[in-house]
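Only one chain comes next, encoded as structure tokens, the form predicted on its own.
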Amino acid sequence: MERVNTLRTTRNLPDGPLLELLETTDKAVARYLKESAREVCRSVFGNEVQLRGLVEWSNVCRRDCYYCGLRRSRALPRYNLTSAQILACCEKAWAKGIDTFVIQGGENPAGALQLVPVVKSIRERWPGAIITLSLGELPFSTYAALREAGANRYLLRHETANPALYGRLHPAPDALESRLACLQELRRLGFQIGMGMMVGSPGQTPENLLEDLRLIQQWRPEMIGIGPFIPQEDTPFTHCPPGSAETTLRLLAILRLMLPTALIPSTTALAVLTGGKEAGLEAGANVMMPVFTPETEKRKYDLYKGKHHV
């Protein structure tokens, strides 16, 4: 309990006590950690959950990441939403009272460039809306064009802060250095940035998670997206066990205490393992992202097993 209080009051703990919080078998300590995170979240954001309208605009991806259901070598029906479809999704979200749109897709530089006029149209139609993008690593010129068109935020999860583990999860020439360089450029352009890691990926150690916490603490991103690894068929990691929901919740709570004002969603991946998004909210998350992708395409955005049954 004392270590939780130290983390809560100073936003910092030495590596040893942090690892103990991640690995403790004391259920009372784990419960107190989550309760403390929830209290801090409530003190900053009040008793509200912020909603984002998620539009999965494309499952086309040039990457072949070993864990991802969208990897280019997987036999998967591919799609790209038209500009009219994207705007229609945003219209449905706006009608529900949601003023933040999240456009997410596989890494497709040519397609991302075609989104520039779409982002501009969204900005003109809903001047007060927040436009968040999650499109992977792109040429810096494309980031600049999207920012100029009116995008506000960009989520680019770093997945792991350990270069060697990053190499186990991604084929060459993918590298952690490149991902961090993109985040640096996004911040320079004026985007609010989002980072985050995958919990329980094959080969990950508690020390790797500690590296993630320190990297996020150093960068202080406006958004943090974390979720457990969930195996997907037709990937090299199909037979690997999923990540731990409990560890994910503890990390979420620790990050809330470290960065009280961060926007932290209760993710769909976490909901797959816990049966709902309430567990994430109870551990300090304050964002949920209902999906507005058209039903005709939704199941094609097949990131991991069980995603579309939540």
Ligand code: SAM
Contents of the next structure:
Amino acid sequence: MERVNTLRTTRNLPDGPLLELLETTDKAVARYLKESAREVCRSVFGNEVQLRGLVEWSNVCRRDCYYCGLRRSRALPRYNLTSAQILACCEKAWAKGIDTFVIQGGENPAGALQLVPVVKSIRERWPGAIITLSLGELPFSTYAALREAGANRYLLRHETANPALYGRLHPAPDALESRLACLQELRRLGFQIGMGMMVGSPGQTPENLLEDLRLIQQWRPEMIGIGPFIPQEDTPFTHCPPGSAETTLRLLAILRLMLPTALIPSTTALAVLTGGKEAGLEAGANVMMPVFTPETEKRKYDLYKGKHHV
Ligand code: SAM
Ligand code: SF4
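May I ask for the structure of the form predicted together with the ligand now, the form predicted on its own having been displayed?
Full assembly next; the chain just shown is listed first.
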């Protein structure tokens, strides 16, 4: 309990106690950690859960991340939503009172460039909306054009703060360094940025998670997206065990105590393991992202097993 109280009041803990908190077998301490995070979240955001309308605009990807169901080597029917379809998804979200849209997709620089006029149209149609993008690593000129068109936020999970582990999750020449360079540029352009890691990715150690916490503490992103690794068929990691929901929840709670004002979603990957989005909210998350992708394409955004059952 004392460690949780220290973390709550100072927003920090030395490495040893932080690791112990992450790995504790004392259920009462784990419960206290999550309850404290929930309380801090409530003191900052009240009882409201913020909603984002998620539009999975394309599953075309040039990368081959070993864990992901959209990786380019995987046989999958590919799609791109048209501008009209994207606007229709936003329209549906707006009609439900959602003023923040998240447009996410595989990494496709040519496709991303075609999104510039779409972002412009969304901005003109809903001047007060918040437009969040999650399109991977792109040429800096494309980031600039998207920002100029009116996008406000950009989610680019760092996936792991350990360069060697990053190398085991992604084929060369993909590297953590270039991911961080993108995040730095996005910030320079005035985007609010989102970072985060995959919990329990193959080969990850508790010390690696500590590195993630320190990186996030150092960068202080406005958004933090974390979720457990979940294996997907026809990927190199298909037989690897999933990450732990409990560890993900503890990390979420620790991050809430470290960065009280961060926007933290209760992710779908976590919900696959816990059976719903409640557990994340009870551990300090304050955001949910209902999906507005058209039914005809939804199943093709096939990141990991169980995604479509949430
Ligand atoms: N392509 C962009 C990118 O990589 O940043 C955005 C879309 S990507 C599908 C969004 C996130 O999905 C990734 O950051 C990754 O953490 C997560 N993801 C992919 N495969 C996953 C898996 N098997 N289990 C859990 N999360 C996964
Ligand atoms: Fe592509 Fe993103 Fe999946 Fe990597 S995680 S394969 S970049 S969609």
